[in-house]
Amino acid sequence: MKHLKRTASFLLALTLTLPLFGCDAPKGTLTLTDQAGRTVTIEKDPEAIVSGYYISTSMLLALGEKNHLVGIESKAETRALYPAVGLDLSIGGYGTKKAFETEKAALLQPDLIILPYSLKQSADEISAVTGAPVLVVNPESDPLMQEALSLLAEATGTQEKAKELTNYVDEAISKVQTLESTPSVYLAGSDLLRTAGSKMYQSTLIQNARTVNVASSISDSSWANISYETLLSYQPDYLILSSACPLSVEEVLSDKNLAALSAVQTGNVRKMPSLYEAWDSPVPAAFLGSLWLASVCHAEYPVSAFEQTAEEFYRLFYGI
């Protein structure tokens, strides 16, 4: 039933972000409420977009907006997806989750700027300086990711593409929801002892793989620190290292502190692949992280099924 919940969350998000036309709004304008609760008016279809966040950039690329991107986040050269889709990296360098180069972005004369939630306090000032409407996105859980996608689709007039994307993801996830077993999983973040609780998108990723997040009792809205003792008490069937984790599988298997961990004893330690982007972050391709995890934890779901879906997805939505 997980895919039904995802579809419901998307429809709810789409309803929440439908344009609100006021009686004083000029004809052709679009008024939206962003994920910081701000009212944002877009006066024309954006032809020049600046995205200061890699997640919104990935979403815009999936929605077919590559040719409208005139500026993207800093360190774009670290994103393997961008050269793969033919995005000109020379347009990058206008912001991160903690800062945004407002004056440089203003020179681009953007019609729309997308910022992460961490910059919500600066959004109005950035809008005033650049003269462009600023949308703040906060895709830090599965419902919020769906809401962010529908918000960007409404702003760019790509609702049909967003619907196609969501339907594709839901159908792919539905194929693993009939698997009978539900093995338990521990997901390590940027460190072995940092993990995701139930409020994070990564917990949904685990659930969508028809597996159980052993850290679901953690209610933190960001990566939580735990101890070796806590990890040992979880006794997960599988220990998964995120793509951001610096440890190798071999280092985990040889860690004497984990000798009593069942996942180590059975050799069920894996590192999540990333290909073009990190599948354990809330980007459109994150569902591939669930399918990969399903192929690891369920003999009934072969890795070939995951690989076929990954190839098809990137071809359909990114032209790779």
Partner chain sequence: MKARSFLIAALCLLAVTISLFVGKYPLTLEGIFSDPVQQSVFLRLRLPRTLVALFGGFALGLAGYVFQTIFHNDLASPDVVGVSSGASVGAAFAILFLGSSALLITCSAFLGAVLVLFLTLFLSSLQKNRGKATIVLAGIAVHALAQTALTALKLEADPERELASIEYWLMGSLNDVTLTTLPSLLPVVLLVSALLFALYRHVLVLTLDDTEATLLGARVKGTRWGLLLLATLLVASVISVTGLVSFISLLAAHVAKLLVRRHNRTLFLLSGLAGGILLLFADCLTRLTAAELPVSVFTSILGAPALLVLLGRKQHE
The other form holds:
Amino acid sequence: MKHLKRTASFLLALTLTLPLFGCDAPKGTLTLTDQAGRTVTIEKDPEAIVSGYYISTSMLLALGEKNHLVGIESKAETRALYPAVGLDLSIGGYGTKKAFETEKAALLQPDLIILPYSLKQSADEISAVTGAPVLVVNPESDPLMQEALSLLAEATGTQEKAKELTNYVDEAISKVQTLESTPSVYLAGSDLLRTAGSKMYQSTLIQNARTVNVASSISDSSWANISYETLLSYQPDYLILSSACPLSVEEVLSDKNLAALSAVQTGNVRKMPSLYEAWDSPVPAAFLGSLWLASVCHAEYPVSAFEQTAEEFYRLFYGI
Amino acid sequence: MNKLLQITDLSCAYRPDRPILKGVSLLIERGEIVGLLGLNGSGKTTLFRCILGTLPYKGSVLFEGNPLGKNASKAIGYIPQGTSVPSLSVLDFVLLAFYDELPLFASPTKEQKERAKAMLEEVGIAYAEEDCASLSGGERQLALLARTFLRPCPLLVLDEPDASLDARNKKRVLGLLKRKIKEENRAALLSLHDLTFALNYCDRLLLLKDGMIYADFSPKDTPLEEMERILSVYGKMKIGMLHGEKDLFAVAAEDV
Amino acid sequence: MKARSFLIAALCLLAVTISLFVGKYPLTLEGIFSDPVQQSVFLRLRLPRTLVALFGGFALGLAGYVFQTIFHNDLASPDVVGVSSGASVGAAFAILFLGSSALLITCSAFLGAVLVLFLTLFLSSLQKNRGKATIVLAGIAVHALAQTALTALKLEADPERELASIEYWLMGSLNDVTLTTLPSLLPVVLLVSALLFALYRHVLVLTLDDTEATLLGARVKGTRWGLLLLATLLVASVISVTGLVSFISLLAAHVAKLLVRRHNRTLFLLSGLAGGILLLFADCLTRLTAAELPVSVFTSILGAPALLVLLGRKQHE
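Same protein, different condition: the form predicted on its own was shown, now please give the form predicted together with the partner chain.
Every chain and every other molecule in the complex is listed next, the one we just looked at coming first.
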């Protein structure tokens, strides 16, 4: 069911942009609508792209646009992915979710700039100053992530690759959906007592692993803080620590306040690994988080299947 | 030591070009009730502040021959004009008299409470548990007096103690003051506006004019015309004697 | 008077009982004795949380009373000397640079709160006029400084994690209270409260104006600083554990004054109890929603209108 929805929204996004081809646009350009609702005209096949957000950078790399990246976001040195794909870290430092280095970027004379949604207010101004078109992406949920991917594919003319990637992911996920049981999972975010409610992206990750989010009664659209008691009343089958959580599995298992938790008693506490990237944010490889989770929670889905898929995915789409 | 307060050549100015006190000298001895007279703004409160040490001044203020310094609280009991009282019970308020006699973590002792209650009775305040903030002006002054009397300070300084009192309370408050001063051989310096009262009540009167003690006289020993002349700063007046049970002074303004 | 004290004691008992039985994990009276899981939840989580709410609120109430009495102002609270801002800076600093250990955050927040008090008192001592108003003005300056530092720290913080942690801390909650939290809070609160009760006489003398107090032999400046330090220690010990809790310090003494008008040890005690009851009820409310809201949401919702009503009544008197 999920993968149908994904393909549908991808095709929908694609068809939405088709009518604009018939308009009066000069040759060699495209008119797109970005995820901030802005109508943007860009030149086809941009060769100098600045990506101010790690998620769009990852997407562009997956779409094979490595050689067209001339600038990427700040703190690039913290991303294990970039050295692995052979990306020159000196192109980092062009902005964060809070602010974009407009003047620095202008020096590069880019053909295209990608910004996170948090900077949507400054998008037009940045475009005016740098003389480059700006696309705003907002990949904060599963369907939105698909939209972002197809937008970037459209902009860079890599729709084929995008389709390949989406199909790959859909197929991998569908293999998990046929599993029988639906164990419950508690996902700890940057703190043991911080979790994601049903409206958050991480909830989709849990669902895709054919597991149930115990915190789905929480409807906050950002991380929610709970108490030990709430966690105890959830009694999840599995307690999963996200890769951002500073605690280790041992620390959780020895926390006396969790002694009454069945997941602790049976040792069903795991920390989400990260291979090149953390999978609990909407990067293209995020589905691997679901696969890993499935391999933990379902005996029928072996770890080897997950490991194989992970290795294959990065080889196919990132060349690692 | 009989000489309680000795002030020599005291000068004080809030601003360098406008001195308020220009060389005040006075002496107060035990057993005396000294009244300080002067027009509004003549510097009476300023003089009190200098005595207490809360204003800088030139000259000397000696208490029993020594400068006051940190010991002002043991030497002088000061009752300022129109204080607001906090919301304490009268007893607690009066018990603050013993504040500096107790060690850090102690509370007032039973003996101190007894003394306080006795003093309240003597002063005429009926209910020790009454909230200070709900006392009338007169009762407030009485409470302040009670507290001050519980302290060992030999010199009491009062800034217009009769200001907001009706005639009966005035008698009560000042009568009590006089009695205690004489009984315990203390002394009092008080500023007054009511001239009749001043003449009848005080042993000595000081007139503060132009920043100096213009006159220092004892009503009983000074001829009436002399006093009329001294007090003409207040305007022309007539001073007479009323003969009854006691001989009393009476003051009337002439040019009303 | 006796009847009123009884009322407060009863209310306190009620608040404690409710707090012991309200929570996400269902507890029953027999369950606590029979089921080891329930026992663990009760002893490790529910009971400590109730104690922190009770004693934390108590401490905040006492501190509020001391500040209002010393500054002769019904709207005074420990924030006047910038305690909350100092604690915030300490906590933010710890969250950013010292990792997320709860104990480190607590210590850092505590240090921040106390340092800010010293800074305020130091600044005020540089002025010739050593009165109450000078302390307040110095407090305003230091508060502004602390807020700037806090903003700088927030800008440094990663919006996904650290910033969220800082914001949550700033809103205050008793969510993370466990058995191991108690030693950080209870001993200090009990000790300092006892000290303040023993030193109550000195609070009383400061109800007079400075000249009057000095003439009774009080060392006004030293006494004021000493009492402010003790009250600040009380507040710091609580908010370093719970984060910023609004209104309790401000409100508690006013509530107590509904029962006892005059300044005496009973009023002081009642201020503490009122604070404890307020925080207990507010904290119980936080446990009712799916994602637990910060406790300041409820102290503000209840506190702001309550304060307006109480101050309005005072005007009419």
